[in-house]
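Just one chain follows, in the form predicted alone, and it is written as structure tokens.
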Amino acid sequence: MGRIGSEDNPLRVAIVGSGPSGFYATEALLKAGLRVRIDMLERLPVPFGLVRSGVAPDHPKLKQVIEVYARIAETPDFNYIGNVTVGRDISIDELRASHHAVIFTCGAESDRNLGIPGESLTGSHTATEFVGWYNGHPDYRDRTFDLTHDTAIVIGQGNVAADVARILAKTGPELAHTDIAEHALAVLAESRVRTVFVIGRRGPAQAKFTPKELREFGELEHCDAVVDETELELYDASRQELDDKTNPGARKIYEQFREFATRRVSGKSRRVIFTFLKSPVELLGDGKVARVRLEKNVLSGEPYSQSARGTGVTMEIDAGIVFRSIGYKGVAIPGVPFDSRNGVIPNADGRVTKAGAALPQVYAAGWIKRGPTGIIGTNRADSVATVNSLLNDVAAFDSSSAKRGADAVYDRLRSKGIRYVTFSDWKVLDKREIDRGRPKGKPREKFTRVQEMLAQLDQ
């Protein structure tokens, strides 16, 4: 038996999750100069994680990175094993027995709560639900959203909040030629929402939109972007943040808000109102959301460490639907350590830890490692860092017996009657989705149920 990473004893790594972090980890392993075999496990039949199910349908350029991931997936030393849930269909201990190492790259799949009265009322939703619903994610296929009211509220000042607000602000014809899910397009085309409030608990200098995402609101065909100029007054600490030359994005965002504030409202059929220094303290209504009570805030603290503090002054906005977009958190996996407070797998430099000590063979990368920060490309450096930790540990891996890798996984899945999906299977689904979209002038019409996907493959 040769050393791990040699021709007769390849380094076998299982990667759990098929989003950007998983593919960047795969890329780094393939470039490591060792003989490697990589098996990527994904709980859905379809790959690519949030690039497929999280990127807004009207931002197709952001999805072009899928072409890079697809080229990686065609590497002979790579196996895609979809429709498999780690912790249920196969355990972490089984993967540790069949592979030298396991990397969890399964992202942050749930939303943080507001923790206020009325949050469970009908009409109160997470951004994840809505984004997954309009993107055709099977988990959210059957969610319902009542868009028969005039006003919607989005809590949050990041790009996901911007996506939710923008999709609500667009008309059916503006969305019709995107890859938005058919069921969502039908509902959005009939939407009566005409005003969308985007509410931040801190000020305009702390908004986390990217300048490009924010600028887009000023270019919408049927929607005005509205900002009250008086809300753009700044605390000294906020001025210092904007004057910091290492913080150019915040300055661009603030200037864009100022530009919105100077515009004369043109009377378009819809409007998005950006408002600041307000925190929701209660959702009100008789069984369903009818209005939102907000508390006005002030900021205190040093630059980059300012916190919002309530003033006791409240106001209410009538609204029929509320979306919270205040951050994501990971979901625990049976048999894997989990930090429930921070919603991540505890780790040191990507090495998963239990009670402070490294858990042999187990690693994490991406949002499940560091929390939901950054954009798609941010995950490359993060995954490379985790892979470097793994490579530094190879000498300590057990090389006394061969690891069976994918063969052991396939045996286990067959014994349990689980229909797993290969990358060749995905290419069949991919082609059929594209073919379904072509007559509608869409880039694709997604399959939105797992059984529907599997039925296509078993025809």
Ligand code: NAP
Given for the second form:
Amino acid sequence: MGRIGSEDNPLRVAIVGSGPSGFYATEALLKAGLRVRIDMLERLPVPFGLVRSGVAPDHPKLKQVIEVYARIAETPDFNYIGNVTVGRDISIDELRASHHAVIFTCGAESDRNLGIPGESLTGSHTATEFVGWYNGHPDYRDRTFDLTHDTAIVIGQGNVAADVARILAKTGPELAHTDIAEHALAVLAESRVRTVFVIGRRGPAQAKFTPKELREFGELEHCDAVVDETELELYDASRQELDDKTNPGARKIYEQFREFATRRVSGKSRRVIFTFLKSPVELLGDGKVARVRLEKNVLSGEPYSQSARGTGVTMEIDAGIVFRSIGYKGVAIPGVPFDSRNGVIPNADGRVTKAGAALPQVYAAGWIKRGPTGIIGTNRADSVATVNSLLNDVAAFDSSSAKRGADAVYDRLRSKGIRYVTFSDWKVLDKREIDRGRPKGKPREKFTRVQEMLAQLDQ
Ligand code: NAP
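Now that the form predicted alone has been shown, please provide the structure of the form predicted in complex with this ligand.
Every component of the complex follows; first up is the chain already shown.
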């Protein structure tokens, strides 16, 4: 038996999750100069994770990375195995037996909670639900969103909140030629929401939007971006943050808010109002959201570590729907260590740890490794770092017998009667989605149910 990574004993790696970090880990392994075989397992039949089901439908350029991922997937040393839930259909121990290493790149699939009364009222939703719904993610296909009230509230001032607010701010015709799921377009086109509050618990200098995403609100066809100038007064510590030359993004964001505040509101039919230093303390309503009680905050602390502190002064806003967009959180996988407080797999440089010690053969990259931060490209360096840790460990892997890799996985799935999906299958679905979209002038019309996807493949 040759050394691991040689022609007769390829380095076999299972990657769990087919989003950006999974593909960047694959790319790094393919460039490692070893003979490698990579098997990527994905819970859904369809690949690409948040690029397919997170990136907003009106941001098609951000989805172009899919072309890069598809090229990676076409290499002969790579297998895509979709419609497989690791921890249920196949265990982590089975993957460790069939592969030299397993890399978890399964992202952050759930949300953080506000932990306030009324959070579970009807009409209170996580951003994840709404984003998954309009992007045709099967898990959220059948969610319902009542957009009959004039006012919606989005809690949080990150890019996900920006996506949610922008989609609410756009009219049917503005969304019609995107890849938005048809069930969502039908509801959004009839939306009666005209005012969207986007609420930050800290100040305008701490908003986490990226400048481009905030600027878009000033360019919407039927929606004004509104900021009350009096809300742009700064604490000394915030002024220092904005004066810091190494922090140009925050200054751009602040200047954009200032530009919104000085604009004459043009009387478009919709408006997005950015407001600061307010935390939701209760969602109120008789079984259904009718109002949100907010507490006004002050900031305390040094530059870059200012936190919001409630003043006891409250106010209420009437609203029919609330979206909590306060950050994603990873979900535990049976048999894999999990840090439930932070929603990540505990690790040191990508090596998964259990009680502080490295768990042999198991790695993590992307949001499940470091938490839900950064843009798509941030995951490349993160995955490269994990793959470097893995490559440094190869000498310690068991080289006494060759690993069976994908063959063992296929045997296991067949024995359980699981209809797994290959990359060729995905290409069939991809083409059909594109064909379905064409008559509507859309880049694609997604299949939004797992059964529907599988039925397409087995007709
Ligand atoms: P995020 O950027 O971390 O923003 C979370 C927001 O929620 C912050 O404003 C945060 O305020 C607020 N928040 C947290 N806990 C809160 C609480 N208890 N009460 C009130 N507000 C609370 O997260 P995200 O928007 O979910 O985005 C995740 C990542 O994906 C980010 O890196 C983002 O840039 C990226 N993303 C990028 C794009 C794009 O490039 N177009 C699109 C979508 C997402 P504090 O600052 O006070 O904590």
